[in-house]
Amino acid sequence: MKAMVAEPPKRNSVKLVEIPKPLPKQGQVLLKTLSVGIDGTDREINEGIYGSPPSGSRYLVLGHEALARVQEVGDQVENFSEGDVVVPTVRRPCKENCLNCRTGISDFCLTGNYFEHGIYKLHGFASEYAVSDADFLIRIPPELGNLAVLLEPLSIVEKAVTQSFKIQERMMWKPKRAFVVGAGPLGLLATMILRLKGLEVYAAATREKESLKAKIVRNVGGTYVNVRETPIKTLEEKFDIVIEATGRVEAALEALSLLGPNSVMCFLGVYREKRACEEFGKVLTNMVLGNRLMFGSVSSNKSHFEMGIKDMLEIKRRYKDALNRLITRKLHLSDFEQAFRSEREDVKTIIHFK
């Protein structure tokens, strides 16, 4: 069966190969790939500065934001049938099941040991078939169809607003406003998530106002921000919570100058840059004073795929194509390689399988 696989810490080492088709083991079913998304943590894989292949395997089958139909079920495999459509998790627990592993939360792993397909050890499912616990498996409803896809970014969008709302249980608090950085996928939905949440929400990037990001915005009844026209660190007004997912530092650091009384911010970026930050005194007295809160978050779990079912049927409902937007290139398989060049206006690429 064909795979789309990269050969880490090797550079633009991606390519479509033919590999085995695997079997279900006990607990285990079979997926028929129908499409995947393309995120910056696969572009990072293809340039070898990310990404770990599974014990023994000298290749990495990529894909962890997937869509899949179920093609077999293994033995002792009872809530799900052939012909289900569903979104695999990604993250699988540690090998020592530590204390948040074994309660089904491994995206808190404590002893770092995990899996995670398509990213660390673990093969992904940009393959024609691949195979999932089925324990792991999010089944999807009809009226979602192929915008499923996009469940695993949102998944991660979910976790952090989530947990932000849960860290400000340390005190009363009724947030009004939010900022998100960064107007890519998980910007998007994230200014998607904290609208139906009723909030105020203003969305920054470096595209023109009539650019495809700014009009999602817009559409969700967002404000958008083009940071080249006005830099974040002119903005004068305070928020109850930004989101950071650009993953850039010069950003994040100035989003911190955001920060009303009280409020939490959240990173979702893995920062690359070695950027010494020379008034980094202030920023934490600044913290300090003000009972500001920052957190970072990464990976989501089952709770979190399942929150993001009803809110894309929210989102659906009341914002109508918001989701398809995010969706700019449609790919076939044979042309993987256009996923990994960056085009200006793109958003979200999916890959098909059928």
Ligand code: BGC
Given for the second form:
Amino acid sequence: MKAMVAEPPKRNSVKLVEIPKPLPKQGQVLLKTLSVGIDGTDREINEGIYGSPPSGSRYLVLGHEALARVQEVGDQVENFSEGDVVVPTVRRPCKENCLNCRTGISDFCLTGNYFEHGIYKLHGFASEYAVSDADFLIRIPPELGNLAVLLEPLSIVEKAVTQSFKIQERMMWKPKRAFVVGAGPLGLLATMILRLKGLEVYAAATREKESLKAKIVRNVGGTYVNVRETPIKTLEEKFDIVIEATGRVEAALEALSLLGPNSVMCFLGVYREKRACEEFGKVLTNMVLGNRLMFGSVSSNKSHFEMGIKDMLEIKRRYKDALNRLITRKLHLSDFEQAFRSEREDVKTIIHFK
Ligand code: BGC
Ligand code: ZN
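Could you drop in the structure for the form predicted together with the named molecule? We only have the form predicted alone so far.
In what comes next, the whole complex appears, and the chain from above leads the way.
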């Protein structure tokens, strides 16, 4: 069968290869992949700066954002049968005596020895067939159709937002205004989820006011800020919640000025640039004097995928085709290389498997 693989830490190693079709073991299912989404993590794996093949393999099958159909079930699989449409979660528990992995929240793994399909020590789903433990599959209602390929990135946002709200239970908190830095898939999905929660939402990016990203923000009742015209540091409003979804140090530091009293900021990027913050003392004092809080959030667990399904249905109901508009490129597997070249108006690229 055909598979899209990379060989980290080699640079630009992504290619299509023929590999043997996997067999589902006990408790596993064989999946027929329908589509995979490509994100920044896939591009970083292709750049050779992230990711790791399974032990004993030279290559890593990519694809952690997937939509698939159950083709065959292994022994002792009871909840799924042939034909079910599913999205697999990404992270799998470590094998140690880890409280969080043992209780279904491996997104909070304590040992760091977790596995991630398509990223870290487990093959992904960008192959004609793939296997996953049945316990980590999310059943997709037919109404969602192909849009469910967005469920994995949405689960990342669901976790970030739920965690923000949970953390803020430290006091009485009635958030009114949110600011989302970045309008890639995560930023736009965060904008939608915060709108569903009834917040006034600002989303900022570098694209012009008539760009697709700006239109999607307005489509869901948000306010778009073009930071080339209106730099974040010139904004005087303060916000209850700030979500950083650019992965850029510069943008993240600038966004600190948006934090109102008792507010919370969630970081979703992997910040690779080296950049010192000369005013770190001021940043810390500002955190203390305003009870402000910053936290990072990575990965997600089944509960966030389940929340994502409910919210996707609600977004469809309220904002019609807002989710469809995020999918800007649909490529066939044979054109996979294009997915690793970014295009100006691209939001989410999907690769289809026949
Ligand atoms: C994935 C997460 C994963 C993270 C770090 C992201 O792109 O969506 O599931 O935990 O990368 O590997
Ligand atoms: Zn663990």
